[in-house]
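In structure tokens, the next block holds one chain alone, the form predicted on its own.
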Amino acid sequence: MQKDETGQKHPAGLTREQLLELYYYLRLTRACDDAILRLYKQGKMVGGAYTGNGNEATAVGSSYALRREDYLFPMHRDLGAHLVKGQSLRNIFFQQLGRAGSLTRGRDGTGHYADPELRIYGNVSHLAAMIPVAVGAALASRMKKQNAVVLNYIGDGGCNVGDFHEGLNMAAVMKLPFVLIVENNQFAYSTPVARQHAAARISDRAAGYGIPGFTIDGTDVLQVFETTRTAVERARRGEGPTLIESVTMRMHGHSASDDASYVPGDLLESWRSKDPLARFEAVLVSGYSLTTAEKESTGQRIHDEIEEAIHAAMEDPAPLPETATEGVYAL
């Protein structure tokens, strides 16, 4: 722990300033998902809802080990590594809500999409195929000097992909500076980890590629960052590449049509009392004074700016239909 000139003791080296903003990036991510979640039930979203509940601690904790000029590549639950990298409320709920004024002009409705200002690289559905792309961004950034890391998140199911030793494989060789998170949130859509490999742990993969792999508590927000920020700094040495596994529970289905009718009700509610949220509440509250009107506070101002971004949204046009050949490639 780091002491600040008070003499108080801090986690992970950060201050009381820093942790507060860890909780705000939170529940801003929880807020957003139900926000989407209320939009898709509405009517009012285009293509799926996908939502990130229970992985907050893993998206929020290690993004906030990155550095500006340092490239993310995230998955379709990691919303909080958007907002964290400095995403906009507005760009995401326009995209959301597939406005013309949306970063893909209204021609998608989910995380697939870039903004190349902020090193946000959005994923692809075939989620393993994002990962030699990852790679390949790491090589480029270190040809160009650039002193930046990628990092990049996969979760159980995709990590049984071909792309995922391909690419792993490279950046190791390679010596890459490249973070590779497994978000072991238990299914692969309905697939649980025991009928996906006989490993006891996915990050015993590392020792395959002769690179150091973790297995951290993916709901302790604070772990999190700890890990990756020493992946981070040890990629940025030129030191190569680190596999991190954050096992955590996915709470909602694979999707907002997906009941999770076949997710055991006992084995979610031990993971509901690991929630993210409230387990670092209760750490800012014990430990560092949180009070109940920081707490309303930043609950007023999460809602105040979801809904401006909202409203914002709506009123944006959707594209008109003669654009819709514009940005394809001609045969």
Given for the second form:
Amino acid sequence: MQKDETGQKHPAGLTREQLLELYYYLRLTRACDDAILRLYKQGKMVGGAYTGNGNEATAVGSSYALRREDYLFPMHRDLGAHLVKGQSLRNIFFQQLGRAGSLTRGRDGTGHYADPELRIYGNVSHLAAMIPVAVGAALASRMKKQNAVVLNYIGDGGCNVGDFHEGLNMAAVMKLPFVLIVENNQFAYSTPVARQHAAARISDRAAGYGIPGFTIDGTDVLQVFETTRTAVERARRGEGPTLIESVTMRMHGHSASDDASYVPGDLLESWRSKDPLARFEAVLVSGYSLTTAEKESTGQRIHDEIEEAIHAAMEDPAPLPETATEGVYAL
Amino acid sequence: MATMTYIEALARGMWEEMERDPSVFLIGEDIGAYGGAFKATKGFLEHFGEERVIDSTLSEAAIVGASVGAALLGMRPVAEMQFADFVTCGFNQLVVNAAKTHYRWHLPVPMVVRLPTGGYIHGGPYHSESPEAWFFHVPGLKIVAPSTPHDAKGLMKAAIRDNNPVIFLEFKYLDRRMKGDVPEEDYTVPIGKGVVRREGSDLAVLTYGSTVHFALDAAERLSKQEGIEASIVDLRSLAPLDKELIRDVVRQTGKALVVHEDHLTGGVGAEIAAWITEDSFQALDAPVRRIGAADVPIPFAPPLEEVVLPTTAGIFKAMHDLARY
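Structure of the form predicted in complex with its partner chain, please, following the form predicted on its own?
Next comes the full complex, this chain leading.
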């Protein structure tokens, strides 16, 4: 913990302004997810709805450690990372609603988009399949001498796909600037984590690749930020990848169509007391004099921004049917 | 003009493109210091250095997936699968990521995956595979299949310059058996264009890869022994298919035989035969015939392999029967 000349504490070396920025992104992420669920229930969504409720601190805290020139390869519960990396709410909702003006022009939904300007490359439904791709981006980035780091995510289920091993091992052998976060949110769809791993900690796998591994509290945004920053700095120095297991709880079902009745109620309750937003808000109130007025103005700003983006998405046309066969091949 | 083997010519194509374009790099198992299982990349490491000739981990999914990632950042990776058989381990990356990325993201994925392909080398079930039909079905992938040293170099250069994932079939049977004239200057063979290797008016044979040469031998024998003249079309590219050329030759001859080394059922020949029947039914004087490997894994012992894979004698008989239909 650092202190400045006034005695103000700066956890993780962050200023009050930066802490408030983290707070904004945590709340924006939660509010976006809530809006997506609302649209789903209103029958306005195309396809399924996947939220990151419970995962906000992991997505926001980790991506906050990136620079503009770094690459983000997020997963479906990392809306917060998209937002921190600079993605607009407009593009988020255009994607969710399959509009003609979306980044994929309606060819794919949710976070399955790429935005090369922002260096965001979204996921595919085959979880872990993007790990080798992200590793290849790290390889190319090093070849181009960009001094950039690739941050990629996977879950407690997806880390059992072979691509996890092949990608992380290749990155380790080649000492690539690559950081992989495993979001251990206790359930892979309906399968509890104990049925996915015999090992107590997923981060123990790091030893098998000869790289550092950490298990952290994924509901503590500052701990996530600090750990990721350490890993990103190490990667940028050319010392290779890091594996970070961020322990969280998936507070909703796998998707909006899943009532998650298989999750024990007392387990959910115990995690509710560790809500990432409430935890960080308490830190800000007690240590940084976050005022009621600031809380309310943040909420109002977020509400207005989301409503504006949804309105724009609703106004945008659906893609024209005749475009469906275009662009299978590049020219 | 130089005389080169088939594998020397495709290696020459890679070499020239690496000289021409610094974004081209190679990645694969044992391709660097060892020069590759078939020695296609012998001398590349010494000349281009280890940053552009990458000896990878034994991980086909990571090799193909990393190639996709590098291509997204503007590099032009050329990935080697040590044998085409092992592309099954990289299948997910080709089908899920390489093939679908441009359609979804409107970003080019310029990459080549080299597949040393096919049998007639007594390699057994795991070193004799013909993988083309698996990928022929997938929108977003291109597939080329050269049968001569000239085309091996020209198609390699075209594949590397293409902005899409290109599957490059290298027919192991042809690697050192096939020698030919290869221009030393810069040239490409266009992807999607077949070529007529022999002209004849009695029937058309549509084929690619090793079986082009079997069909040419059979056609010469048929001409000498029976006076039957066959057109032999070397398709050279499977995706996209040169449908214009197929249509022209089939309509000129009225009879079509499709020959490939891959298994018959669900093979590329099935699609070609179906398309000819839909497109040119009125011009046909006989049902479209197909020859391919028997629907069994490619066996190891020579007498078994010989009865499973297409032979010159089998092609000769099918051509003869079709001409007499």
